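Here we start with a single chain on its own, the form predicted on its own, put down as C-alpha cells.
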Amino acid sequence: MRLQLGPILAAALIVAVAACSREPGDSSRLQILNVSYDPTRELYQEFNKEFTTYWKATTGQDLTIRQSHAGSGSQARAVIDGLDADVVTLALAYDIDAIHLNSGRLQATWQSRLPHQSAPYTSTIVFVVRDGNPKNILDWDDLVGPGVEVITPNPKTSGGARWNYLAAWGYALERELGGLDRLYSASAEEVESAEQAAAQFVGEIYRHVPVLDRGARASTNTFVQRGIGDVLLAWENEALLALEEAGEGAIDIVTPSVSILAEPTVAVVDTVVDRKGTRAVAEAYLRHLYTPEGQDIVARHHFRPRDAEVAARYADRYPSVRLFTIDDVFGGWREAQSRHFAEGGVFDRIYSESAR
C-alpha cells in the first residue's frame, strides 16, 4: 500500500503548521519528540533527516526532531509517568496500549488510524552466533545443548524479548502438535499438555541465560561487544546491523525454521500534541513512514517494509522462513501481556524455577 501526501494535503499542513509548538526565541522552528525504542536509532536518524528536508519544502518551516530510546516496556512507563512525547514508535502494540490503560495520553482507537494497524515494517526473529557457528545451532531446540549459553534481554522491560520469548513458544507448541494449525482442531488435552512442555521448553532456554540485559541493543553489546554468550536471540534488523558493523569473521546470522512475525507499532499521543499543537506535524511524520521514500529508508535499516515494490528490491537480504503471528497463536498482544508477562504470571513463574 502506498501513502502518499498529495498537493490538497500539502496545501492544508502549510495552513495547520501555523499553531505548531516553536522553540523559545525561535519564532520558525519547530520541536517534536519520538520515543522509540532501542534497535532503531539508525533508522530514525535518517529518517529524521529526510523527513525534516520534506517538511521545509512543503511548509516552509525548519523542525528538529528529538529522539530517545531504550527498551520498549521502559519507554511506554516513561511516557505514562509524563515524558512528553509526540509520537511513540515502539517494539509492540501492548506497550501502546498500556500508555492509553494506564495515562489516557492516547485514545483506544490508535492503531486504526494508520495502514497495517499502525504497524509501518515488520521484523522476526533469528540467531547471531559465533564465526563459524562452533556450537553447531540451527533451530531452537540447540538453544538449550550442554554448554550453550544464550542472550536475550528482559521480557519485563524490553519488548524485543518478549517477541523472543513467543518465538520459542510458538515453535515449543508447533513441535508438540505436529503443526500450529493444530491448535484449533486439537483435543483441550493435547493442547494442554503442548502448553506445558512449551513452558518447559523455554523455561529450559533461560536457565541457559547469564544475564538480562534492559533492552534488545544493551544485548547486542554483550554478545558482540563484551564477548559473553554463544548464541543472541535478536531482531532480524538488529541482527543485520551487528553483522555490518562487526565485520567478516566475527558474526554469523542463523534463521531458525520458524519464527513469530514482529510488528512494531507507531501512534500519535493525542495529549502531547494537542497541548502543545504539533499534531499537523506528528501525524505527517507518521504517515511519512508508509511513502516510498520512507520504505526505502525502512529497507535500508534491515526492517520489512511493507510496501510491495520497495520489498521485491531488497528481497535478497530476507530469508524465507515460516511466520507465525501473535493473532494466530497467543490471541494478540492482550492476551499475551496478560498471561505470560504480568505481575505473576508464566514468565515470573519459569525464570524462578529456572534460576534454582
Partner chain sequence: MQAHRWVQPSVLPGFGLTLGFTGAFLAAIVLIPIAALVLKGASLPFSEFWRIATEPRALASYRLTFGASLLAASLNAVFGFIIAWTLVRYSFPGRRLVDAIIDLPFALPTAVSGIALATVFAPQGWLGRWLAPLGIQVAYTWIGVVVALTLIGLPFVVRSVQPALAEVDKTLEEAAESLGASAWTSFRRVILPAVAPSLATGFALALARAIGEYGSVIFIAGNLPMRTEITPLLIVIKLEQFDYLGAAALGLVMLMMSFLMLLTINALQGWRARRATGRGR
The other form holds:
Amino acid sequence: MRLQLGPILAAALIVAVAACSREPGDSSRLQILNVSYDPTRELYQEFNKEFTTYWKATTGQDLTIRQSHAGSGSQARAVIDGLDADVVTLALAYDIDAIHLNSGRLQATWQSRLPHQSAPYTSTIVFVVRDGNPKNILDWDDLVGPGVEVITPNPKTSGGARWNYLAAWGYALERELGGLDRLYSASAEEVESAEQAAAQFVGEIYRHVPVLDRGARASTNTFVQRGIGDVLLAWENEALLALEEAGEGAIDIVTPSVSILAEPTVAVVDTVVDRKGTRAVAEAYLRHLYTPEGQDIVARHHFRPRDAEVAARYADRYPSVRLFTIDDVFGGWREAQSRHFAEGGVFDRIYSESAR
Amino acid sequence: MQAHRWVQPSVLPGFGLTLGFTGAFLAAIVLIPIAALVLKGASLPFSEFWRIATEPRALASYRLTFGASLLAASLNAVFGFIIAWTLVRYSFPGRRLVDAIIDLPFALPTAVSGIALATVFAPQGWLGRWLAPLGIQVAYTWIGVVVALTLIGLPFVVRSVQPALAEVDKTLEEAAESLGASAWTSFRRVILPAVAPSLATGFALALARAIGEYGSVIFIAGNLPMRTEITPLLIVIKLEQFDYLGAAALGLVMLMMSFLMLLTINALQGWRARRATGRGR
Amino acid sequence: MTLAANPAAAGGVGATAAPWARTALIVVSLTFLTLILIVPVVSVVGYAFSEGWEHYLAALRAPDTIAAIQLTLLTALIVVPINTIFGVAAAWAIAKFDFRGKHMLITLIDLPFSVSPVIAGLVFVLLFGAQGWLGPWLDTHDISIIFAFPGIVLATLLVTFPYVARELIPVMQMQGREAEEAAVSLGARGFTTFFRVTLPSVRWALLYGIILCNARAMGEFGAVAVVSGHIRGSTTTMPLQVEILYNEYDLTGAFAVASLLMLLALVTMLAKTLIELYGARRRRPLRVRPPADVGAEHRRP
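Same protein, different condition: the form predicted on its own was shown, now please give the form predicted together with its partner chain.
Complete assembly follows, chain above in first position.
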C-alpha cells in the first residue's frame, strides 16, 4: 500500500516536463500556425487544404497548418504574449502593428513586404436586416430612427467593430461636408464642426445598441440566432456567410450609399519563423493568397479579391458602393487608433455620454 | 519528530513532510503566480492605480458585479432556504432526485450554463418567449447576470443550510408550540436563530463565487460598458488592448475583494462553530 | 467551504406547518429549481438532439472535437492526482497537528476558490507570457508554457486547488487523532498508519473531493480561455470547443459537446449520491463535535 505517492508524483512531473519542451522546429512533418480572427474560419479551412496540396506538389513536403481564431485584438494579444504564430492574418493593420510595437516579434516594415500593403483581400461594412426590411433601413441615417436597435460588437476588442465605427464616422463627415474630398479643401472650422457632428451621430448609433459583443461572430450570432435587434452592422463577408447559413427568407443585406474599404492584413512573424525555420513556407503561404487560385478561394468565401480577373468573375456578388479608405479620411490606423479607440479616446467619451 | 516552538509536539509522524509539501505546492501554484499580479499592480504609482481603479467604467462594473452578486446571493438565501427546508422537513415524490440535482451547478461547466441560459432566455427561447410579451427581457440585461449568478450560487446556500436545519432541536420547537407559539413564531424564534450562521455562511459563499464568475455571465450579459459589463470582463478587455497594467490593477482590486470575502467567511464559520458548541451545552 | 452535505434522513416531520404552507413551499422550491436549473439543462439536451442522433454522433466524431476531448481528459488526468496528493498532505498537516499560522494557511488554500477564473489565467500570463517576468528566460531556453499544454494544466491546477483539501480537512479534524496515535505507539510506520487507519474512515470524503475536483477541472472555461491560444485541435479544451462550435453556426455541434460535459456532470452527481448512500450505511454512528475553529459547516449529520 505504501509508497504509492512517489511513483504518481514522479510520473506527473515527467509528463509535465516532457510537455514543456517545444516540438523541434524542422521535424519531418512541417507545421505552421496561422493565427487569424473570427470571420475567416471557413476561408482558411479551404485555403489551407489548397495550399497543403500545392506545397506537397512543389516541394514534396507534408505540411500541417494549424488555425486559431478569436477576436482580432485578443489574437494580437496572444501573439504578443508568446503564442507561436508563424503567420498572422488579422482584421486590421493596427493589430499587426501592435505586435511589432509591443513585442518586436515582427519588423516595422511588414506592410511593405507584400502587394497592396499586405492586404490580399478587402471587404466593406454593410447592413443585415430582418427579412423584408420591416424597419425600412436603407442608409446610415436610418440606424438612428426611433425604436431601431443596432447590433455591433465592441470596438475595443473587435476589429470589425472598429471598421463599423469608422464607416459611420466617414459617412457623417461626408454628409456634413458634402463630399469627403472637402476634408482637405474646407476651412478648419468647417471640418471641426463636421467632426463634432460625426461624434454626435456615432454616439447616437451606440445609444441604439442593446448588446455589445466581444467579436464580430458573436454579434452575428446575437442577431441571427437570438433574434435581437433590427439591423446588424457587419463585414460584407460575414453578412454573405450569415445569409448562406440562415437560409433565404430570414435576413436581407442592405448596402449603404457609402462605406469604408476594410483591408484585413497578413504578415509573417519574423522571430517565430526564424526560430522554427519555417520562413520559406510561411512566406509562400501568404504569397499564395495573391495567386489566382488563392484569390478564387478568397472570392468564394465572400471577401473582395484584389485580382481584377477574379473580381470580374464574381462581380455580380459584390454591388458597387462608394468606398473611402482609412488613410484618406483618418490618416491611417495609428492615427485612428490613438484618437478614437485608445483609453480615454473618442469612443470612450461618446460611450460614457451615451450611457448617461 | 523534532519539537518546533511554533508547533505543539505530537507523536504522529509526517508533519515536516506534509506541511513542507503543502507549503511548497501552495507557493508554486497559488502564491507565486498571485504575487506576480500583486507586483505588477504595485509597479504602478499609487495615484495611477487609484485613477484606473476608480474610473467611471470600472466603478460601473463594480456596481454591477457586486450589485448583481448581492441580489443573486439574496435570492439564493431565500429560495435556497426554502428548498433546504422542503428537502429536510417534507417528503414528496422525487425528493431524492431533487436533492441530487442541487449540486449540478458545481459540476456544470460555466460556459455550458451560460450558453444554455442565454438560449433559453433569449426572446425566442423556451422561457424568453413567455416573458417577452410581459415586457420582461432577461437575456442581455442585468437581470440575465443575476439569473446566471443565482444558478451558480444555489448549491452553496442549500448545502450550508441543510445540515443545520436537520440538527435543529425538535424538542425546542415542540416546547415552543406547546406553550402556544404559532408555527410562524416558533420558526422565527427557534429555527431561524439556530440556522442563521449557516445561512450567512452559505450567503457569503454564494456571494464570493458570484463576484468572480466569468464564463456563464459573458454569454448572457449584454456586455455594454457602463451598464452590463462585469469587472472580470473589463479585465479581459484591458488585456486585449495590451493594457497589462490596467488589467493587473483591476485584478488586484478583485483579489483584495476575494481575500476580504474569505476572511468574512472564516469569521462567519467561527460564529457558527461557537453557536454549535454553545447549543450543545 | 461547504461543498457537500448529506441529505438529512428526512421526511414526515413537517408537523409544525399547515398543509397548505407545506404544499406552497414544495411548489415554490420546484418552480424555482425548474426555471433556474432544469429548463436550461434540458434545453442543452434538446438542442443537441434537435437534428437527430446521427448529427449528434457526427458532431462528436469531428477530429477537432475528439482532440478537445482528449486534451480535457489528459488535463484532468494530470491535475486531479496532483491536487489529490496535495489535498491529502495538506489535510494531514492541518488536521493532525497544531501549529501557528494554521488559519492563515487555510485561508490561502481557499483563495483560488473565490478568485475570479480570469485572474487565475491573468497571473500566468503575467508570469510566463513573453512580456511577463519569466517570459524572456523561457524564450531563450525554448520552453513554452502558456498557449501550450503546460499553461492549461497550470491554470486548471490553480482553479481546482482547494477542492480535495477542503473536503478532507473537516472530516479529518472530526475524526480526532487518537486512532493514529495508538497505531504509531504500537509501532506502525507513518504511511501504514495513514493507509490503514486514516484513509478507511475518510475515503468517502476523499472520493467526493476528487469527483468535484475532476468536474471543475474538465469544465473550467475562464482561466483556460485566457491562456489557451485557441489553436484548433491542439489547445482547445471541451468548454472552449463548445464556444468555437457555437461561433461557427454549428449550434447542434456546440450543444452536443456541451451535452457530453453535462453527462459528465450528471454522472458525477450520480456517483456522489451513491457514495453518500453507501458511505452513510458504512459510516460508524460516530458523532463528534468539531473543533470550534474551522470547517464547522462540514459536519455531517
